[in-house]
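Taking the form predicted alone, here's one chain by itself in structure tokens.
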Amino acid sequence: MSKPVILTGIRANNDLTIGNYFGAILPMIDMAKTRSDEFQINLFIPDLHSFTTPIDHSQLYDQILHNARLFVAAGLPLDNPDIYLYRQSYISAHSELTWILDCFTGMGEMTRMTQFKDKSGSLNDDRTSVGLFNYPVLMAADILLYDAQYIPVGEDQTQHLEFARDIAERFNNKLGHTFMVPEPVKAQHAFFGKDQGLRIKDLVDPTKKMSKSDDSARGVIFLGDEPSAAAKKVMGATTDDLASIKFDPQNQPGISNLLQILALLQGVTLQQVRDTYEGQSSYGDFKKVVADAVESFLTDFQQRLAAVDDTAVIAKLEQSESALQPIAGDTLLRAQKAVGLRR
């Protein structure tokens, strides 16, 4: 590759939330557009990760394409040759390298993964898949196949990034230099800027983040929600009985969450929103402002999404997959030679 690689992606299952949109999709698109002059941007849909936990498989193919369309509706330029948009499962080297790396990974390493502990805790043993257990190995393959140096990850994924570094170094030390080792977490934060952005919380329980896997969905605003229905969710958001609008996440998490949501929707700083609304006493009036902003945002976004050209999206996916197949294949071949599968 002629340019260093930045790699990022977001899982394809379930409808995404406004938290995913402002916290993941928009930063991805902005990074892709601003850094593609200096870097190759690998923006992939990790569809093999999508069923590490139970899903409706009859919906998966459509959800994969829907994810690609979401990127375009959010502003991803399809005509930029240095931005690759591709499906993980369409490049078989991801699966093949994962098996090789599995054989250099310890059970204890995977058992200690916090994400596995958290996600498997809600399932019984028969429903906890081997895929959920070892998906950090697949994530390592996703990274190492393309010699990716920079991978923007949230706090919940830093452990997996460090594992990708560990397995690459272990493999290289045992069998000779095969993989580029991605930059450590500290260097990643220095490169991307440690995320201090606004965090959208659940409307019903503002002490937890807004999650696309929430069972009730009463406190979650999905990008596919009917706009007026989403506005009603905001009007029913949990607040408090202090009757004073103030940004105080510890003592007033509900109101603080609504202030953050409004800042994101209006494209202004949190301080600007605070300057306008702090000290007011009518929660109902303030909720109406936020509800109207949510309804307006969803109406506009869904119109842009409906206008996305599926033919152009599929063409971009296929072009990217064709271009990246030989690159991933070369890395896989190096690993196969190192372990003795190829001469």
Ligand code: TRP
Second form
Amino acid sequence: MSKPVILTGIRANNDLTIGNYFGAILPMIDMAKTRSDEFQINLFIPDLHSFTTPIDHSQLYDQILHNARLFVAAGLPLDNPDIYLYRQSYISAHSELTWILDCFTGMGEMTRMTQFKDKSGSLNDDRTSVGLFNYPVLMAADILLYDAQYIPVGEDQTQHLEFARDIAERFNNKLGHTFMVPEPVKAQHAFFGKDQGLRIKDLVDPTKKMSKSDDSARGVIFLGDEPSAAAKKVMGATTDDLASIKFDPQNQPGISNLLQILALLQGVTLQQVRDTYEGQSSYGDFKKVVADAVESFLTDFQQRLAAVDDTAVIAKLEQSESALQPIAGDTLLRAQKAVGLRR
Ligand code: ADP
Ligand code: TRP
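Switching conditions: you have the form predicted alone, so give me the form predicted together with ligand TRP.
Let us now look at the entire complex, which starts with that chain.
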């Protein structure tokens, strides 16, 4: 297994939105399909990361499977041997390497992590878990265990990625070459052609992004929404009083967002949608087109989701997990030898 590795995990404690779908899941699956000739693709569910903040544990098991199903419904092929789909907690080397890396990690550098500061800020000290504090170290283990070279993540995760590079270099310098150091963030951006900058906006407040973590779901379309209810959300979307359809995110953010959403749903370029609708004056008619497109997309997606064969998904997970265990085990052994736990 000598292909370079592209690795990523997506954490989802909530249902995902069409923003997550078009902004993260589809590009990830696209990448898996188009790059698997030259790269080994590791897609995983960071299930140990999913309770670094408090959750309802009676839902966790189903949520993990649901996430795997979402990938499949979105088009992830289960029969491609170069694509691995696995659960972090099923490969125990993730936890074991985390402990070792913990002992080379400074309290200070973890305290400075933005995500830790943001998330712990809303919890009191006793509810802020050591797991939340430790989150980036587990993430570094996720990456280093497989000698991953490229790691597509959102902007908010780049600090953690930098940390994975730092700890790998620090460990190598101190104890001899053990880990492959992932590419620098800049090189990653160049590789993935970052900054296509897709940001679907909230339907009610089109100046902010549509987010699954939003308190009010009125402007958010979830993949699990009742299709007709989602269509209603589109009909109620905030627009403007200029009465002329134009892609102008600055002055007409609502209409521009709907044009963008329509292009994604129809699988055509934004320019094609603009050519068809710009200059028209009836927002009502246009919204109806978008609402219908949302409704049929969700109906279709939910049908595909319902048709996903759980047995096949679980078989793929188990197959990937057993194939990766020895690989992760080898890296763990290198680290154990480096620190003097093994000869
Ligand atoms: P959320 O704000 O929905 O909780 P996250 O910050 O967890 O989303 O992001 C998960 C992934 O989905 C990231 O890769 C992010 O870039 C992508 N994403 C999230 N919201 C949007 C959006 N509105 N438009 C496009 N992509 C998005
Ligand atoms: N922290 C990532 C997120 O919140 C998920 C994640 C965990 C991850 N481990 C990873 C992503 C390793 C890439 C590589 O989205």
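Residue numbers count along the first chain shown, from 1. Small disclaimer: the values here were computed from a predicted structure and weren't measured. By rigid core we mean the largest C-alpha set that fits within 1.5 Å across both forms.
Once both forms are overlaid on the rigid core, the distance between the two CA positions of residue 87 between these two forms is under 2 angstroms. Relative to the superposed core, residue 243 undergoes a Cα shift of 2 Å or more between these two forms. Core-superposed comparison between these two forms: the CA of residue 152 stays below a 2 Å shift. When the core is overlaid, the C-alpha of residue 234 ends up 3.2 Å from its other position between these two forms.
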